[in-house]
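Encoded as structure tokens, the following chain is the form predicted on its own, with no partner shown.
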Amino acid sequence: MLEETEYVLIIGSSNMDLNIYSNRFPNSGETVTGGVFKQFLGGKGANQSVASVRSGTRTVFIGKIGIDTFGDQMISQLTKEGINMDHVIRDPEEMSGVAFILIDENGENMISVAPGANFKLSPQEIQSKMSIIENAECVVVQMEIPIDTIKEIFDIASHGDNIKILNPAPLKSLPKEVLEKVDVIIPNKGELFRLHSLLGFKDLTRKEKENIMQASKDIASFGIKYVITTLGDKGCFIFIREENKAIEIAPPVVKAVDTVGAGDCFIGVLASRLCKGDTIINAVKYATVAASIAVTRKGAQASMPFLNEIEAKLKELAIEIE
């Protein structure tokens, strides 16, 4: 039975990514030609699920997907990855989610998403998945699904003995009662500062690192154990509430080809390692190295590394795992 086995549960979005690789981003009203088109599976929830399962942990995905060609491709490919898709809901009325993504020559991206069926995942549908949520070792949620649904997920998860992770992206206003049920929150720097402002805290007026520390401390005051701020090619900043201290983890230096999905790779691998019982620091080290591999490859899910690749890179870089 699924309930008797440790697993990561990821609840969120699945999209079809339609990517154009171009020398640069167009200015407003401008057309830039000469790009290369690629189609990949994406969506934060699905991306994180692939990262989790490839890094060696049993993974269950819950989301809402249209009954259409894109949806069929999503189900087929994620199942081939080894992800348990038994609890996915198919929507006969809404199309599957689609993301249009521009990637420049530096690997940076601009993304516009039509969420489709993702944004129809309801609290009532989540209630029918109660036992799957309560029995997960680790529950991961992002914000490409409705806020009321996110609230219901954490309400249910709080009744279980699990690690509750929130990736507040794309960021929107969050009820404080959601944050009070979260163990680990993983924003990027911009999301950290915007969330801090949305929660009504005082303006940050210090140097950047001090601002990250203060914002992390303020957000953690809701009872969050760890605030992990991802900083792109600068690594990440971990604030540990119980010890009132911060730890910085630097990433390997690599040539980025495509940064789409790098944050999702980090979160999926982090959840996988926490599910296996790693400390937060060791889990972050695995996740940072995994993300550094992912940015050297094109596509979101296609770029996610496997456990043997992550461990080989950790060994190559002589990164100490305690």
Ligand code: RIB
Given for the second form:
Amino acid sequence: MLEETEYVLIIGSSNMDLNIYSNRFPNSGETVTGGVFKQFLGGKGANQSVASVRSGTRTVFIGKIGIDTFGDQMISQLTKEGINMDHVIRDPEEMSGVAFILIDENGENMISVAPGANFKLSPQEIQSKMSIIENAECVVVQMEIPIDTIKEIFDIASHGDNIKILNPAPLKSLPKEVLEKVDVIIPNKGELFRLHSLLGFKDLTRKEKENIMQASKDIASFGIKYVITTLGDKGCFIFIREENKAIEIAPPVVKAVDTVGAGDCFIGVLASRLCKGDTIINAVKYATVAASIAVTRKGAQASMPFLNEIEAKLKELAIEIE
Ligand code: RIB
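And the form predicted in complex with the named molecule, for comparison with the form predicted on its own?
Full complex below, order starting with the chain above.
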């Protein structure tokens, strides 16, 4: 029985990623030719689920997927990964989500998403998943599903004794009642500053690090225990509200070939480790090393490392896990 063992529950999007790798991004109105096309499974929710299950934790995914070829591929591949897909809803009307992604020679990306069925996941459908949400050890949500649905998930999750993680990506305006129920929020730097401004806090006018600290403090004031800001190749900045202190974790230096899904890798691995009872710092160390492996490989889900790879890297780099 699923309810009897600990699991990470990830609710969110599943997309088919259509990637073109080329030297550089085109300017508006310009055509850049000579790129290489590759198709990968993606979507923030599904990516995070693959990162979580590959790092050794039972993982359940809930999302809405079209009844089409892309949708069938998603279900079959995510099931093969070992993710519990029993609670996925198929949409007879909308197509599965699709992302067009450009990747340049530094591995940086530009993404445009047609959410399709992802955006049809309704609050009523979430209500029918109540026990699976309440019994999860850790619930993870991103923002490629409707806001009302996100609100419903956090309302239900707050009945249980679980760790509630929000990845505010792509960022939209968020009701304060949602933030009040979140334990861990994981934005990137741009999302942190935009969320801070959307929430109506005073403008940030100091140096970048001080601004990150101030924005984290302000956002944490809704009752959020940890604000973890991902900083790409600079690692991440963890603000711990209870101790009113920040810790920075630097990543290993690697040559990135594709950064798509690196943030999802970080979040999936973090959730998996927290579900296993790790401290926040240890979980972040695992997540940081995992993301540094993911950026050296192409594709979102395809790039997610397995637990043995993460642990071998932690050992190689002599990163201490207390
Ligand atoms: O975070 C990366 C993901 O964002 C891609 O896989 C794409 O599908 C979009 O959801």
